[in-house]
Amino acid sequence: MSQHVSQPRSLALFCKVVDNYGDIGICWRFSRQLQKEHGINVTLWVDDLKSFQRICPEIATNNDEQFVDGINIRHWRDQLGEFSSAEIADIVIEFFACDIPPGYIAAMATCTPQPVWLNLEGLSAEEWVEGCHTLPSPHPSMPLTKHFFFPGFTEKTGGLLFEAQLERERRQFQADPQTRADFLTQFGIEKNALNTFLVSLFCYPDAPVSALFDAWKNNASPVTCLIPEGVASEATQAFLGQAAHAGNFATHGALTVRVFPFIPQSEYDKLLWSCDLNFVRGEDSFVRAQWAGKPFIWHIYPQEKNLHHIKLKAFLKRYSARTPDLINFSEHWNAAAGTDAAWTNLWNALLNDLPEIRTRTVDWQHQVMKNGDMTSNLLKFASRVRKCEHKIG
């Protein structure tokens, strides 16, 4: 058998933006991923290039195909034209169950050998996602195959997204205070400000952000909050008294409030790694959340009658079954509580149980690491997939 048959070396990965920042931020780490470390030639197909701008500013918004960090971008605008055996890549990857265009699909099926096709799935730890991760799914009218791959927290899943290097970066980044600073004093944060509990803020807008404002106001000790321009808008005008721009800054009480530019996913990282608590939303960042080392919360993103309480509470369980206080604010952060929140109470348990979850981060983090990353397993995967369709063609 021939090595083009068993190794895969071209992907295309279509991606349709629903949440504006975690849909492409997960394809576009998976995308440089393959490419950087896997020698992978990706072609990116992308519908909102406004969003991806946001998280990679290269990105040129009118453009039809550009390439940015190694990988072709393709602004994907329903293309329902022909497409030839030529333009099929080895790996065909439909990102959250996104229709590609049908006549991409027709061109695969005359391939040969075919390419291995890949629904990426959203990540859940809920346990039903373990009996499906690799199903094949056969076309109704054409001889191909589709299969399931689920991220996830098990050696059961296919793991979660994270580059070789991001441990080692992160500790030599974490062990330097004066790196740190300089990263944060960039966006204008004052230095006695370092000192301060320091929390980074990304959320939906229907998070209960004001309630906790006004909670960290009466804290006993200074809390600086890090909000992204264009997270929590309305909240944070209110507490700032002026238009939530990058830049502008207010204290009241303990709590001071400052808003930063939007930055590029290559630089949140270092957010993530400099704070000492991180709230986090959707997929991207949430993932990002768990390899950063620091305590977190998550705003699951929400889904129609309340299906993403059932997410949330999953992961909880995996996750905080030994910090109560943990499961309690992160389920009253997401309104899965079911009964009203006493913010100053809330925040201040969670104070209290800090040194058992930054313990538990630490040891989830090792825990999960152990199920590899999910990008050599998707093609580890993919490859026996190849191999398998060649036996029996």
Ligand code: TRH
Contents of the next structure:
Amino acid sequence: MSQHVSQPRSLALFCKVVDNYGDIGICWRFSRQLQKEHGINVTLWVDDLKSFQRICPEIATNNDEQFVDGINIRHWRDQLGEFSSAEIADIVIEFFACDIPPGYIAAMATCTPQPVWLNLEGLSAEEWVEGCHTLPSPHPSMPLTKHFFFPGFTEKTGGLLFEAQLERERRQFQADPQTRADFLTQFGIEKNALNTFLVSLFCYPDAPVSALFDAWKNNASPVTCLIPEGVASEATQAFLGQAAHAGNFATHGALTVRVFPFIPQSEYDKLLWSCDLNFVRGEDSFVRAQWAGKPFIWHIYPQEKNLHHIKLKAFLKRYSARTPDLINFSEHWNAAAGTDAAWTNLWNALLNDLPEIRTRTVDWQHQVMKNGDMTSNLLKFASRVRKCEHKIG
Ligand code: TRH
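Could you present the same protein in the form predicted in complex with this ligand, rather than the form predicted alone shown above?
Following is the full complex, with the preceding chain placed first.
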């Protein structure tokens, strides 16, 4: 008869910030959900507290250890020293295959039961992901096995991050025009602009923003574009005729561009919920846009040899098969369809496609929610691995 093995209660998440905010953005969101919805005791090791502070202003950049929102946050420098088995969490996660400290791994090998060791991978809609999700990878010299865990869009992957209350909160927010107005006017948006076509724009520096501004200037009805400070600065500055600082804005033709301060991550959903169209990028804002129930355009994180175009097309194939103008616009936005884009035509075609795209956002939400949320899926998998290894041990 097999002995009882307890559920994992503690989790260490190791995050190296490669650049920007997505690495820590995903880890922070995931940590909070683990703690709030599952009562897991989370230690988040992160090497870049400054990036962390940009999305979570409560973070103190000089502290080696701090507790924020119920999470134990450790500044990950080069901690090469030894760890005792008592310091090792029940589940150990390396985010995007970052190398966790050798001393930590050595201590993992001395634990009974052994911690569940996972490599949490990046999100991709490519088909090979299903074959690699949950694959084991035995350590070459120690009695430890690491498993790959892939988020994804199908039931054979780990699913996407979404919180239990997210849908209820979104519906509540979107059902009350006053809540939306209060949220938007804090950025200086005038009341009469609330009923214009509202766009949020978050992208990488190489997006063809100036060309799109030109198309919007000639739009039949007014467009208001909200841009976080520090994003698309060159094109924004050129449009404004002054520095792209938060609070600055200008109107030319049908287009008003307004710069807002980079807001805390906890408020970012509200911006997506408030707009008619969201331009998002990377991984985390891309996923949040899918939960916002609003049309969105994705600027994918660029990779060498245009590998990202394969990932973009894999997603568009799943998402936009019935909305060809969305595909066309997205491919041009990502320079994946040549450089001779006629932006006024692309924009008008996208506008015509919007009713169909809106329907798709709802269908897609239902489809991917059926796969369960990534945090719950990961914990279920970790429990299975723990039971299995206990039996073998
Ligand atoms: O910032 P990103 O480009 O991040 C990443 C990283 O580059 C990473 O290395 C790469 O692996 C990954 O993309 C694919 O984009 P992302 O993922 O959308 O993360 C942005 C985070 O910033 C997200 O959590 C939302 C948050 N955010 C705010 O908190 N406030 C804001 O005003 C805005 C615009 C975003």
